[in-house]
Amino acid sequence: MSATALQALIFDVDGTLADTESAHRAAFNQAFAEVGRDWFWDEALYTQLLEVSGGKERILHYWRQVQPDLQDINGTGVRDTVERLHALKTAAYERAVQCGAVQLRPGVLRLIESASQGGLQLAIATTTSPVNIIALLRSAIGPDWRQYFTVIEDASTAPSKKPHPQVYLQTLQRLNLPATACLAFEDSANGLKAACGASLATLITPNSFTAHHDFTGALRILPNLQGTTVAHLRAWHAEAPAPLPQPTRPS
């Protein structure tokens, strides 16, 4: 049972705030086509690739799968190609978001607004790139979207991708709050592991790409946040078991 009052909500972005993965998959495929590669990630393959956190990491992982003898002769060729592919993919994703291809998941905006009005701090802890966050939330919430979030940690500030807890540990440090005063929101097993690694009680809202994941250790598993209120969150937070001590991790 948590003896600390709930003071902050920490949200993952992709798959949690919005169903973004179909748009991401299409953007990856568009980038591959733009540079003349015959790679195509169908939904089944992309679901598997989501086990790898980070877009650049996902590209490199797949490249090594289809070309096991991949070698970087001068030390920059592979990296530069991955960087270019990811830049093209990011641009394609931004265009899709601006055209309305991605919306917030049910209940998300209402909960963000009511939590903010209720005095809770809100934070983002994601390992997606800042440009993806801006494109999504500017489109979904409006130009003043940043007013809701006290802290934003992303791929530019937390290079160790989930399931490593770095992004959550940094978020807690910037919030100046203990994990016991917060709730995390995730949609994937890697996200849950990262949050639990920072001793955060975590609510899971799976999507079609993550429904098969193992969510052992989650505080609650909900289909979405529709109908979820701040009162629910406070009650669930109060019921959360005390976190187990976490092993010390290298910085």
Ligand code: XBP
Second form
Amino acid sequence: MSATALQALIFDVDGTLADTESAHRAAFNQAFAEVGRDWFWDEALYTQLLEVSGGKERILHYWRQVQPDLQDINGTGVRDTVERLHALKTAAYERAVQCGAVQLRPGVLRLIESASQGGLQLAIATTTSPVNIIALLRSAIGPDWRQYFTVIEDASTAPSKKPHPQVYLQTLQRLNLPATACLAFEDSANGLKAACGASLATLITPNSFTAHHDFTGALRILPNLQGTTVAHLRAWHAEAPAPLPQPTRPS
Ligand code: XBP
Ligand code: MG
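Given the form predicted alone, state the structure of the form predicted together with ligand XBP.
Once more the chain from above appears, this time first in line as the rest of the complex follows.
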């Protein structure tokens, strides 16, 4: 049982706040086509590749799969090529979101607004790029979206990607709150591992890309946040088991 009162909600972005991965997948494929690469990630392949958090890491992982003897190529370097592909992909994703390709999942906006009005602090802990967060939340909430969130940690501030807990540990540090005063919201097994690695009780809302994942350790698994109120969150948080002591991490 959690003796500490609930003080903050920490949201993952992709797949949790919004079903973004179809738009991400289309953007990756657009970037590959723009540079004339014959790579195409269909849904089945992308579902597998999503086990690698981070777009750059995902591109490099796939490239090594299809070209096991990957060396520096044409002198430009593998890293430079991944950076360029990811920059093209991010631009394509941003254009798609700005054209309304992605909406918040059911219940998300209502919960964000009522939690904020109810005095809870809100934070974001994601492995996506900051420009993707801005594009999505400006489009979905409006130009004042930033006012809702006390802390945002993302790929630019937490380079160790989920399931590493870095993004959540840094979020808690900046909130200046113990994990027992917070709830995390995630959609994937990597995200759940990262949140649990920071001793956070975690609510899971799976989506079509993650429905098959192992969510052992989740506080609850919900189809979505439709109808979920702050009162529900406070009750579920109160029944959360005390977190196991975390092994001290080598610095
Ligand atoms: C999900 C991810 C991201 C996105 C693509 O992030 O792993 O890599 O798939 O975005 P979240 P980038 O932690 O929000 O679920 O290309 O910017 O990485
Ligand atoms: Mg996610």
